[in-house]
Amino acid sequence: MAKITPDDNNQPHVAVRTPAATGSVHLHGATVTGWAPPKHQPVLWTSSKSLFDGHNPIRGGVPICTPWFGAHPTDTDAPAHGLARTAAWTLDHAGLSEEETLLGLGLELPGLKFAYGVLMGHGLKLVLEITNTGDTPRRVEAALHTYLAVSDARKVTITGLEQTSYIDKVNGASVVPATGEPIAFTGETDRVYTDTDHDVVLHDPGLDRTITVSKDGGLSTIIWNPWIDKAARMADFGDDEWTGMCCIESAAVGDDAWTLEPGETRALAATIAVQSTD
C-alpha cells in the first residue's frame, strides 16, 4: 500500500518504486514531483531552488493551477493560477500493483469540490474533477501545468500545434495565426495555443526520447519557458536551469474556461508517455 512519508525537507508525500515507475507526489498542492518509467531518465523536471516549504507553490513537477489561471480576474491580491498548488490536499485513497500506482487526493475549496487521480505506471495519468458545490454558476480555469526534463530546450522540438493558432503572452497577449512549423525556443516562451485536442510531441535528440502529451476535457495547451531574464528574476528557479526544462500545459483557460452549473462535474485529464528514439 502505498504510504505519506516525510521527504527531504519534512513535507508529506508518496515516493513511488515499482517494477513499472519510480516518482513522487507531495500532498502540498497534490504536486507530481516525478515520475519515470524503467531505464528512462526523469521525465519531470523540479528546480533546485524550488522552497519545498508547505507554503509556496512547488516550482516543477506537476503543479495544478485552479480555478483561475494566472491573474484573479477581479483580485489584485489574490494569488497567482489560483488556490489549489498552495493547498493542503488529502490523499482519499491508494492502490499499488507491480504495474500501476493509483493515487486518488481530495480538496474542498468555498464553493468547489476536487479529486484528482494520479495513475502512475509505463505511462502517467492525470485526472481532475472539478464540482461545483455552491447554488450558482461557476466559471472554472483549470490546468495541469507540466514541467518536462529536457537535454537543452535550445535543441528541442514541439509538433502537433502547427495548424493551431496562439495567444502571445510575452507580446501583449497578441493573438498569433498558426505557424504551420514545430515550435522551437528561441526566446522567452509563454503561448496559449486555443481550441485544440491534438496530441503534442516533444522531440528531444539529447536525450534519444519523444514525450507525448495528450488532453481531454480542456481545449487549451501552454507552450512555456522562461529564457535567460526571466530565469534570472524568479527566487525559486535556478538562473541557468531554463535550459533543462520546458512545459507542455493541458489546460481549460480564457475562452476556453468551464462554466460550471450548481452540482456539475467537469473533468480535465493528461497523459504523459515516453518513448526512445535510438
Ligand code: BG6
Given for the second form:
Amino acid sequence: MAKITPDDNNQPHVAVRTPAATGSVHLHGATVTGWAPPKHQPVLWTSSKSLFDGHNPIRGGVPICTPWFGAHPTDTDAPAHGLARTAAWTLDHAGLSEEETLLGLGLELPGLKFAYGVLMGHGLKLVLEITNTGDTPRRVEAALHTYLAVSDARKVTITGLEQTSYIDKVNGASVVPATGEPIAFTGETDRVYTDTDHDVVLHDPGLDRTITVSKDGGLSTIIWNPWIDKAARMADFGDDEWTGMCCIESAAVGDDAWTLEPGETRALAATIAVQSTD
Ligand code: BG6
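Follow the form predicted alone with the form predicted in complex with the named molecule, if you could.
Once more the chain from above appears, this time first in line as the rest of the complex follows.
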C-alpha cells in the first residue's frame, strides 16, 4: 500500500517501488520528485542542492506552478510561480496495482481548490484539476514544471515546437517567430511557446533515449535551461548541474491562461513517456 513516510530530510513523501516504476512524490508542493520505469535511468532531474525543508520550493522533479506563473502580475511581494509549489498538500487517496500507482493529492487556497492525480507506471501521467470556489470569475495560470534528466544539455535536441513562435524571456520577452528548427541549447534558454498542443520530444543520444511530453488542457510549453551564470546565481542549484537537465513544462500561461467562472473546473494534464533508441 502506498503510504506516507519521512524522506532523508524528514519530509513527508510517498516512495513508489513497483515492477513498473520507482519514484517518489513529496507532499510539499505535491512535487513528483522521481520517476523511472525499469531499465531506465531516472527520467526526472532533482538538484543535489535542492532544499527539502518544507518551506522552499523543491528544485527538480515536477513542481506545480499556480495560480500564477513567474512573477505575480501585481504583487511584487508574492512568491514566483504561485503558492501551490510551497503548500502542504494532503494525500487524499492512493491505489496500487502491478502496473500503476495512483496517488490523489489535494489543496485548497482562498477561492481555489486543487485535485492532483499522479499515475506512475511505465509512463507518468499528471492531471491537475483546478476549481474556482469563489463567486467571481478568476484568471488562473498553471504549469507542470517538469525537470528532465539529460546526458548533456549541449547535445540534446527538442522537436515539436518548430512551427510555433515564442516569447523569449532571456531577451526582454520579445516575440520570436517560428524558427522551423529543432531546439538546441547554446546558452541560457527561457522560452514560452503559446497556442500549441503539439507533443514535444527530447532526443538524448547520450542516454540512447527519447522522452515525449504530451499535454492536454493547456496550450503553452516552457523550455528552460539556466546555463552557467544563472545556475551559479541560484543557491539551490549546483554550479555545474545545468548540463544535466532541461525543463519541458506543460502549461496554460500568458495568453493561454484560463478564466474560471464560479464553480468551474478545468484540468491540465501532462503525460511523459520514455523510449530507448539503442
Ligand atoms: C521557468 C521560468 O519556468 O522557471 C524561468 O520560465 C525561471 O524564468 C525558472 O527562472 C525557475 O524558476 P524558480 O522560481 O524555480 O527559480
